[in-house]
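The form predicted on its own is given below as one chain in structure tokens.
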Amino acid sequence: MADPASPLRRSALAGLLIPGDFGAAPFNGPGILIAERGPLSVVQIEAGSDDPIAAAGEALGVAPSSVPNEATGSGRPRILGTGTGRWIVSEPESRDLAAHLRAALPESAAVTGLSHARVCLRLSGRDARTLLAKGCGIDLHPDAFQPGTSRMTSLFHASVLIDCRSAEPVYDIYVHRSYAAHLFEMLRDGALEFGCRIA
């Protein structure tokens, strides 16, 4: 299905994500910052009989990694390896990304537009890693989950894709639209003890 840029897109968190400071008020400021990223174009690529990496690299200006869980690109676009021969591509919405990739990749590659099916939350702050540890079982130690890598996992009982963007730490969390409100509320409530700033 085509995924044209549309000014009519409504956030799944509309009316729920209210900017402000919440919870504890540490002397050194909130330990958690939560923001919604978007609107984003999000597309899944699944390789077929032909390797799409070279064609994807030419079409996007940055090549996907052949190694699962590795990320490439700075965000315009960002390409996350989610398994052998599978990637998620995201970028700020400005074009029909799915159509662009369908035209560029081998016919055997499956390109699926997910822009309307995913919400991306950015979680950052000095206590972000501790908050994530409350809700998921992956190893979050900085030596184990490094910038430039991603993980598919469960976070507060929602399936998510977590992209480690920097060591500060900063994480982008992709979640199914239907679970976005649940996940946002769990993250917000879990962040109150650290002080939480929502933007």
Contents of the next structure:
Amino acid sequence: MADPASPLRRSALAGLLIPGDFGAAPFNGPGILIAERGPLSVVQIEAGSDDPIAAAGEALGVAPSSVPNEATGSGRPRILGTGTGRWIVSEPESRDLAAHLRAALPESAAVTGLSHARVCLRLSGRDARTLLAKGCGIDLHPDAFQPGTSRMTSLFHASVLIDCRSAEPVYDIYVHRSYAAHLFEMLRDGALEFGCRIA
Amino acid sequence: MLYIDCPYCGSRGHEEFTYIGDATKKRPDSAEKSDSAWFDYVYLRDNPRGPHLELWHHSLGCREVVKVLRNTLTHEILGAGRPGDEIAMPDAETER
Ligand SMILES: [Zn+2]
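Here we have the form predicted on its own; I need the corresponding form predicted in complex with its partner chain.
The next block holds the full complex; its first chain is the one shown before.
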């Protein structure tokens, strides 16, 4: 059982993510809200010769979708498709999710713990779509990128997984830990013109 | 901008992809002993003017290999699918 309060778990944005209101004088925002989510358990499942969907559904209470880009679960856990036969399972850290899945899934499935390798930023606010469009080439129109789906793409040249949580809009952006500082700074700087609240 | 219809991700800009190479080359059987067969497989490539089957890696997306039919003259993307998919070549008559 992983210790959720382990002092070894240190945010990749420690010292960089400073809460407050920035940019856009007069501040008529915030047009953008940025917050780090965590600590999260993030685990990748990759199917082998046996289909792991049924077993994963039993172990998690919600089954991964075989439809490309379709997300399932409301957060505890949230399951995102990242490729054919590949999913990311994410939930607030409370148990050893990787061990739980490893025990439940067929032997042929590859289960990889990524909790310490990913940072999750939550981006929301009325101008969130415009900010994403500054650094991302996918179709962000609300009809094209709908809640309940996610996208593997690049954002400010960093490889990311973007989960559309709500039409408000609210996006959860998963990024490799070593790119988190770069991505956070690009998002913050890009958000200044809209008024940016960092929490 | 070229848009490639990735079988998993859907339509994406070509800057998310990395070009791998010719998709028409078939690896010889591992028991093949002829040097010329291996030389052909490793080094020899046609340089067609017109439709060409290629492999692209969706490196900034699902990380899967996509087979793409691209017109090397006009850059038009004529089709895309998984590496094992058959992608029909356009008729020579209707081409150009
Ligand atoms: Zn793709």
